[in-house]
Structures are given as C-alpha cells and as structure tokens.
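Single chain ahead, by itself, as structure tokens, in the form predicted on its own.
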Amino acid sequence: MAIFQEPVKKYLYQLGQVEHPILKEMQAYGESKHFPIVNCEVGRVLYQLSVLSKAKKIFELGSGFGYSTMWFALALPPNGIVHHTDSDAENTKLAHHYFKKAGLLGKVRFHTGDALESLAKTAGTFDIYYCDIDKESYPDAYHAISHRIKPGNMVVTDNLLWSGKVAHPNPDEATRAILKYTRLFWNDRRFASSMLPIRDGLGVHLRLKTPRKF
C-alpha cells in the first residue's frame, strides 16, 4: 500500500536533498546498495528534533552504516555524544570509515551486536533514543526505554506506517509488533506521542513531567 502517491513521494524526496558532501555520499551508497535508509526527508527531522531538545546524549537501536547516524552528529554540540549499534561489524566498520572521512570520530561510540544488549551495558540516560531495530523486538525497545527515559527526553521512531502494513486487516508478525508498539507509547500517559507521516511513518514520543491531560 503506498502511504505518498508518486509525485509526493518524488516531491519531498528531491525537497530534502542537501550539499553535506558525505551525507551525500553515504545517500548514494544506501540507494547503490538498497539498504534501507531514512533518506534526507527523515535526516532533516532527526537534525532538528536534535536541535530543539538541545541533545547531548543519544542512543541509536540499529544504525546500519550510520547515515541517521550522521544526521544526530552533524545536530550535536562539540560535546555531544550519539551512540551507534549495529548486529553486523561490517556496518559498523562501514559507519567508523564515514565518520572518520567526516572528522566526526570524536562524536560516536560504537556497538557491535544486539542493540537492546548494548543498550543494558551502557549506563545513564539519554536525551533522544532512536529505534530503528528488527520490527518484531520493537516492543521489547518499548520496554527497555521507557522505565529509563527521563522526563524532556524524547524517543523517535522509524518504519511506524510500515509501507502502509498497519492498515491491512491481516497484519503479518513484524507488522503486528509494529502495531504493539505503537499501542503501547500511545496508551502511556507518561509520554505525549505524535506520527509525522513522512517516508515510512516518523514517531515521535515526548516524555512529560506530568501524565498527560488528553
């Protein structure tokens, strides 16, 4: 099911291009090799929720070859640290070669294997928790962050409309996780969430101080 008619689609995907040199690079290979990325249309967003949470601390749950990666660095501040995990070494051997061609080394600290497991082994809290893991373990990502998640904090999820699946009457089990999952962040009170129907479906969970009143 297509969630933008073509001339959208090709619209905002031309719309979002950027000069960023390696951004750029790093777009052409995901396209070469058809790995699945955000595309400039998502980076954008990542970019500016960065931003305008002032983040420092970011934790990434699945970063292929790092192109969402780069987008959450390229936000940071001098000081700012994103965390990049990936189950595949060539990945992340792949992301450390972007980030050392974009001088930007000093930003990323890399994990190799399950996300959620690297997760548990690093200590604190983090401003921003990006998901983008295996579909079916998102309902374990919502239960991983959000014991921990402080209040300000904000959780930003890709693949929620799932190539338009989660409107399907018979969703598959990757889909049906989906669907957990967005139930989940949508029922607690604790958090005030939204979905940006761009690319792939973009969810955006706010922690609040208060539940919520709506």
Ligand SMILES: C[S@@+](CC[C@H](N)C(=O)[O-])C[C@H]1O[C@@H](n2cnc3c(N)ncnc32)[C@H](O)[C@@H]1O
Second form
Amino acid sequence: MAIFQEPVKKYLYQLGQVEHPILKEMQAYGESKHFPIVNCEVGRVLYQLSVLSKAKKIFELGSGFGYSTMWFALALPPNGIVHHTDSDAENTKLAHHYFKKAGLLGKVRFHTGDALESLAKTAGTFDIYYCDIDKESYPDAYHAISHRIKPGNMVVTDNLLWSGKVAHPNPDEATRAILKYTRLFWNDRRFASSMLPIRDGLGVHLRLKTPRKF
Ligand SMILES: C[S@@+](CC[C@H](N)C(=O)[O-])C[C@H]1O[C@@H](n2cnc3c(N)ncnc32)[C@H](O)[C@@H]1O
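To complete the pair, please output the form predicted in complex with this ligand; the form predicted on its own was given just before.
Expanding to the full complex; the earlier chain stays at the top.
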C-alpha cells in the first residue's frame, strides 16, 4: 500500500539530498545493495532531533552499516557518543570503515550481537534511543527502553507505518508487533508520542517529567 503518491515521494527524496561526501557515498552504497537505510529525509530529522535535544549520548538499536549512526554522529557535540549495534559483524566492519573515513571514530562505540542484549550490557542512560531492529522484537524494545529512559529523553522509531501494512485488516506477524509497540507507547502516559509520516513512518516518543494531560 503506497503511503505517498510517486511524484510526491520523488519530490521529498530530491529535497532531502545532501552534499556531505560520506553520507552520499553511504546512501549510494545502500541503494546499490537495496539495504533498508532510513534515507536522507529521515536522516535530516534525526539530525534535527539530536541538535534540538542537545543530545550527548545516543543508543541505536539496529544500525546496519552505520548510515543513520552517521547522521547522529554529525549532530553530536565534540564529546558526544553514539552507540552502533548490529547482529551482523559485516555491517559493523563496514560502519567502522565509513566512520574511519569520516574521521569520526572517536564518536562511535560498536557492539556486534543482539541490540537488546547490547543495551542491557551498557551502563547509563541515553538522551536518544533509536529503534530499527527486526520488527518482531519491537515490543521487547519498548519494555527494555521504557524501564530505563529518564524524563526529557526520547525514543525515535523507524518503520511505524511499515509500507502502509499497519492499516491492513489482516496484519502479518511483523505488522502485529509494530502495532503492539505503537499502542504500548501511545497508551503510556509517561510519554508524549507522535508519528511523522515521512518515508516509512517515524515515531517520536518523548519521556515526560509528569504524566501527559491529554
Ligand atoms: C533496517 S536496517 C537498519 C538501518 C539503519 N538504521 C540505517 O537506517 O542506516 C536493520 C539492521 O538491524 C539489524 N538487526 C535486526 N534485528 C536486530 C537485533 N535484534 N539486534 C541487532 N541488530 C539487528 C540488521 O542486521 C540490520 O542491519
């Protein structure tokens, strides 16, 4: 089910393009391999949210070869750190290659293995938690993150529209998991959640100091 009409999709895609050499190279690599990266439209939002929230510590769950990680790293202040997690060691290796080329290795920590296990093993809290792992694990990600997130921090989630499948009358297993995750955040009064319907749907969940008033 198309979320956007093709000409609008093309317009937004073109509008999102950037001149940064490493981002351009990574985007071209992702497209050539049909690797599901967030793309430049979402990357711009990740950058904005990081700057807006003055984020210094970011934990990504499901980083692939580091395209979304690179957007976060570019937004961080000099002492900022983004954690890259992926179950596939080849993706970690490639992400390391791009971060070295960008001169940004000092801003990233790599974890190879299950992202939720990596999060459990990493001490501290994070200004932004970014969720993009296998969709069946999204409800587990809600529980893992919502137990440790502090007021003022936020969660950003990719694929909450899942190519429009969330509106299908008979959703498959991955879609049901996305719907469950979305309901968990939307029903949790400690969070103010919203959906940005760009690309495949980007959820933004802000952990509040006091329960929301709506
Ligand atoms: C959609 S891609 C991520 C793309 C990346 N966020 C970007 O936009 O550039 C999802 C990645 O998460 C990894 N992955 C999926 N489930 C995972 C899990 N439970 N733990 C760690 N990595 C996982 C996959 O290997 C894949 O590289």
